[in-house]
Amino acid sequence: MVEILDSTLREGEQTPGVTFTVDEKIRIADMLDRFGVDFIEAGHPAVSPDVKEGLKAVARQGLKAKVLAHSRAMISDIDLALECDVEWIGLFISVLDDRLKDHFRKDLCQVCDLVEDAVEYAKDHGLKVRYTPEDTLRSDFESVVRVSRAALEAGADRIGVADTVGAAIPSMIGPFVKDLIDRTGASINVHCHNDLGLALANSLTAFDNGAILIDACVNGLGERAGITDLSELAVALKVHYGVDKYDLEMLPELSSLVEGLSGMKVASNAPIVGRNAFSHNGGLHVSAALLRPSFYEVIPAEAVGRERRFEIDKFSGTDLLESILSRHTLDLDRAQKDRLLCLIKSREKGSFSLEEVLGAARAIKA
């Protein structure tokens, strides 16, 4: 069974311009826990005192979700995580050739030793460990295998595959994950960025090829273009894989909370939680959706806490008009209905509100 790690409190807070207070982090974590995520990545304690306090506060809430700290593969970072009472730690360091040479000034042997020491230290102090070679998909595969084996031999519980710059496509990440599992036997987690708009597709492909956990953020927050969106992921898992352990009806409330606290507005056309996600406009669409919503909805609006909406504008047809008049017990004859429909279609730009339509209907009837 797949697991979801929500990183809104860590990756999400790395969205440019987004910060959360400690109290806000507790509110978000509580709602994520009730939604049912399996892990909450609650911060990197070396970043700042308030990030450390937020991580500690979330870890002490007694949540069902496992709380994970983000950490460089450094003893000093691990010590800070230990002070926060977390159960899990996510260690990372890159093995990308140019990064090792130009940034870290280390060779692969040195990095393997560093990772082994960090994993052993964390395990010796009672932590469960996920190790991720940052920018995994652009790194040399043999280097990833080598450092992953070093981490596993030192006691790491899981290996992360990170598409750090969102450069992967499904046909790349699928074989990579499968081959890494074959070569190491590791339990694989994936963290996919959305720079090419492929985070969800890459995440699901990784799952198809053996990954057991997918990282996500509420409203797809994160560095640059963000990472896999939690609502899209949870609904895709329900629709295509029958995963039924998350409370999908909470998605609008969860999205709204994070939208308000982050200041990052959700696009109207965002899947699942956007204003238009369950809005129908074209006459044929509306006619079919009124008869059976599944004709034009991948999942019923009600299943994800939404209400179905029908836009009233020049694309509207007779079926929508009949539905509106029936629901509001307005009895117009055929000629009056035709006049009303002509009025609606005469507006070149913009929509009609329900109140406008009802007012026009009453005026025509009078």
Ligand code: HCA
Given for the second form:
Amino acid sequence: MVEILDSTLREGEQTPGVTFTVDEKIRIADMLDRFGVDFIEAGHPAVSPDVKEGLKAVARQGLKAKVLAHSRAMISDIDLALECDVEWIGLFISVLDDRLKDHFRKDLCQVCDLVEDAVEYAKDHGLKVRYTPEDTLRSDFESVVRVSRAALEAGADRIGVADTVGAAIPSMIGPFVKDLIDRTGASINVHCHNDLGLALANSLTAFDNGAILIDACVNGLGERAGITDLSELAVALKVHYGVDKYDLEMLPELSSLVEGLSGMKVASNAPIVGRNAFSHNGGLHVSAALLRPSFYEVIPAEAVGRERRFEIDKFSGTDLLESILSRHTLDLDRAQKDRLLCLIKSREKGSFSLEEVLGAARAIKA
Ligand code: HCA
Ligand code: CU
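Would you mind generating the form predicted in complex with the ligand now that we have the form predicted alone?
Then the entire complex follows, led off by the chain already shown.
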């Protein structure tokens, strides 16, 4: 069974322009927990005193979700995480050739030693450990195998595959994950950035190829273009894999809580939680959706806490008018209905509010 790690409080807070207070983090974590995420990545304690406080506060909530601290593969970072009483730690360091040479000035062997030491230290102090070779997908595969084996031998519980710059496509990440599992036997977590709009596709492909956990953020927050969107992921898992363990009806409130606290507006056409995600417009769409919503909805609006809406504008047809008139017990004859429809279709730009249409209908009837 798949697991979801929500990283709104860590990766999400790295969204340019977004910060959360400790109290805000507690509110978000509480809602994520009720929604049912399996893990909450609640911060990187070396970032600032309040990030550390936030992590500690979330870890103390007694949530069902496991709380994970993000950390460089460094003893001093691990010590900070230990002070926060978390159950899990996610260690990361890159093994990308150029990063080793030009940034860390270390060879692969030295980085493997460093990872081993960090993992052993964290394990000795009672933590469960995920180790991620950052930018996994653009790293040399053999280096990833080597460092992953070193981490696993030192006791790491999971290996993270991170598409750090969102550069992967499904046909790359699928075989990569599969081969990494074949070569190391690791339990894989996957973390996909959305720079090419492929975060969800890549995440699901990793899952199809054996990954057991997918990282996500509410409203797809995260560095640059963000990471896999929690709503999209949870609904895709329900629709295509029959995953029933998340309370999908909570998605709109979760999204609007984070929208409010982050100040990052959700686009109208965002899947699942966007204003238009369950609004039907074209005459044919509306008449079919009135008859049977599934003709034009991937999941019923009600199943994800949304209401189905029908836009009234020049694209509207007779079926929508009939449905509005009968719901408001307004009895117009054929000619009156034609006049009303003509009126609606005569507006070149913009749509009608329900009140406007009802007003026009009453005027025509009078
Ligand atoms: C970062 C990197 C990270 C880490 C993912 C992980 C990424 O914030 O520096 O630790 O599993 O995208 O590689 O978010
Ligand atoms: Cu990331």
